[in-house]
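Below sits a lone chain in structure tokens, taken as the form predicted alone.
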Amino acid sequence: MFEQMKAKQVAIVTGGSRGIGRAIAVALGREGFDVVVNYARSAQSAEEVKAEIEKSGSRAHIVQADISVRQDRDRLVDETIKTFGQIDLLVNNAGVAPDVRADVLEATEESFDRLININLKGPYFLTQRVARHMAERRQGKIINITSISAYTAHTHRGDYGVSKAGLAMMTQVFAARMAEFGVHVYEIRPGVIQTDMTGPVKEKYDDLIFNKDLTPIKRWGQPDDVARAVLAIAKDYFPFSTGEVFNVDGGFAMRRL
């Protein structure tokens, strides 16, 4: 195992092998965090992220775990503590979109269960486990990566929106509970970010962004935009805030006439 270094902080990034998670994991490594890169299926991508983090002088450890499975969540936490001795930051980033964007009048129970288990139940109980560890140490931060879908109705992926809305409330619940232990909880709410998940609908969002005035800032969001928000929280720039929502959405959240 790695030799303990008290000055180092340790972060878990779920879904850290691709897209937004990859950008977050690499950015934290560059800022001096030791990072546990969690992945479900992309082993090669996780190895690439590990290599990038180690190039920056930080340490990285890979843990394959499906966060919808209790035993996998426990293993993720246990391996992190065994390897690094502590957890200072949890970034709940792992999430999936529906396999089929079905109308809410036709969507299946199987799709709903899959999204709730991965996007909400998994992060909820992973956070519970990590929060207990942080409460004992009386320090730590938890960041939930949600989506503008937490409050924007989309009738062809209702299950996704419901899962993200639940994650938003989860932020509030844990923020209220953990404040007495000096543990702060935050929500980062990305807008339209250019990743593998949005690849199939690129033409649609190109039109909305560049021709239909979807956002005041007329460009695609990038994974690094979200990573920068995570860094601001991780570096303790908001010590008197908890339960706060940070929109990284090009201005989508603004009401405009």
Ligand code: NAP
Contents of the next structure:
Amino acid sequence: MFEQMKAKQVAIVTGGSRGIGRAIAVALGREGFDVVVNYARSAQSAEEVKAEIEKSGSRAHIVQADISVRQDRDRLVDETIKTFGQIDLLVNNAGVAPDVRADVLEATEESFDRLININLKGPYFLTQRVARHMAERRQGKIINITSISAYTAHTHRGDYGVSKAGLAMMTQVFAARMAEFGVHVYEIRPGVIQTDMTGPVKEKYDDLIFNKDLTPIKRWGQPDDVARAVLAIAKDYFPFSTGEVFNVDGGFAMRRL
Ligand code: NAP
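Taking the form predicted alone as the starting point, write out the structure of the form predicted together with the ligand.
Up next: the whole complex, starting with the chain shown before.
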């Protein structure tokens, strides 16, 4: 008997050009997914990710799109379907931190709007669009990359925390709605991960991790730690779970005495 050839699966990774998204896109490529690498501004980095995916024998396609802009989101979906025919996995990874870590008593409405638009409204309506496609095909998975900030109050990043808490609820809403179509929705909650985003606060977190017992596992998280969690879901190791939260945080979420 010949083993049945498994059909190619297609993934969109938003913010796939750098950091966590880059690790996810490359890991999915290695697992045999065709990957759409979305980015906003880093064209050169996106090209590098594409080349790395292609080296592993999978196909990659780059789509520049600002996920906070509706026309860009539509183009991202349309181009993916035109290029690869379908979407099996959406990873809502793209996200930004506030430009200034301002006290919640001082932080601006402009910063709030920027974070909500990119970190929450963009993924919300991108997911709505992709979910309709997945409902028609009666299959698919959606993974939202939130943060420990979804439940950890930080007085100098209120807008970021609110956007991530919203993304956590969004996971539940779509998980509840999409189960009847065989589409499962998951949240991955990374802790402190070493990327460009945390570059400006490296010293602060070095001190917290190595001197102040921030986490039981005393090291920086790496983008690949998050990519592995994505792979476990993408490879269907959680078929009886949806709306589930996966902490990838070195044990940060545990209450300890
Ligand atoms: P990063 O290194 O700053 O990379 C951010 C990625 O998002 C880049 O690929 C960037 O594209 C893309 N992006 C930003 N704005 C975009 C937009 N409007 N439209 C499309 N793409 C956009 O950040 P990271 O640390 O990898 O973070 C990735 C995700 O994990 C974010 O959602 C972040 O909130 C979350 N997270 C990070 C940490 C951490 O400690 N690093 C912890 C918890 C959660 P360009 O390259 O084109 O700018």
